[in-house]
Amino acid sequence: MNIFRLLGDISHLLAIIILLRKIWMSRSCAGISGKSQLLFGLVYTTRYLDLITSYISLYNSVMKVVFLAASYATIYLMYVKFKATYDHNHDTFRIEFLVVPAVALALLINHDFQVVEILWTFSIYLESVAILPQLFMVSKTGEAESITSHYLFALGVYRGLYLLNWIYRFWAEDHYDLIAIVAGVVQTVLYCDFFYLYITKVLRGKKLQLPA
């Protein structure tokens, strides 16, 4: 742990508190892409399941736990509870265009040819493009609520975040994970046009508008 992994895990948290909250509070979940949400419970089940053949410590085991149970409340209220309010016209993304192609890179590039390794380097690659269907609809409608973009850019801090953590681990620890670097760079380049119009418009006062 430092104090770049921790500021990550709490940008993070934020990221999924600020949508909860949003949905929660609205009663809808218009402008949110279920498809996103459904790419991010597949990454935490997939990259978690280490929850019940290992423990690292608590704090590791409760994040976890917090994520996942975030993860499945989101899609529990959107496709459930809120369903009427789901904007399926406009999240359109064909997600098995990340998710197979995810798969493939697994099943050829990983650290070791075992079950679990293979599910949790399928998670590091499919979360550096899990975003997309989001963005891809934000971009598609034109714009985005404030809350919605704050959720974003949470997002994005998180991974630049998780950066700065494995360039800190390469020069304090001499250990580096180029799997989980690759992807990192590959996530937040998605996020940077995002980063821009976010602090250029957003922070004005601005309702964020996206290039169709």
Given for the second form:
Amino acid sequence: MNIFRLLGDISHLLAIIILLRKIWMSRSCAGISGKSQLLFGLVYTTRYLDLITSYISLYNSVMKVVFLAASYATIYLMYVKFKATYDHNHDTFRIEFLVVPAVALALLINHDFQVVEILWTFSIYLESVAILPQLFMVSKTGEAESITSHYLFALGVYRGLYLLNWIYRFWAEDHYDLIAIVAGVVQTVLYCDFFYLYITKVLRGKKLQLPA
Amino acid sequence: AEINNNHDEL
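Alternative state: the form predicted in complex with the partner chain, after the form predicted on its own:
Every component of the complex follows; first up is the chain already shown.
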């Protein structure tokens, strides 16, 4: 464990809690992409299957349970409890265009052709594009509530910190995982224009408005 | 550097 990965995990946890709290407190999921949340649920489910089989550390196991539980809770709130507030009209990204290529790529490029490893690889590829429906929805609605932009910022920063973690681990532990690194770079790059808008607008108290 | 297979990251 290193400070970059710890801060990354905390930022990730913060993002998930910000979102869950926003939906729960406002009793509404307006402006949130249910499709992205479904993809994140799929990412955690396929990645954390080893929760039962391999024990890494208490921290690792506890965080996996928390991420899975928060993800399922968010999906439940969006698609069941507060279904009436779900914005179907703006959440129209075709997620099959993300899932199918991730499956294909996981079968082609992986470290080991075993079920758990293929699923882990699939989850890494899918996570790198899972936020696209949400970013697409923000661009369609042309704006995002500030709490939603805080959620996106924390989520984007988490994988950015993981990039620093991988640099550190390559240098300090002579250890690297190219699949995770390439996917992590793609994932972080997708947030760049959002980061620019967040820093130039939201941090100055303005609403996140995309140029129409 | 060896490739990471035991995925110890979240």
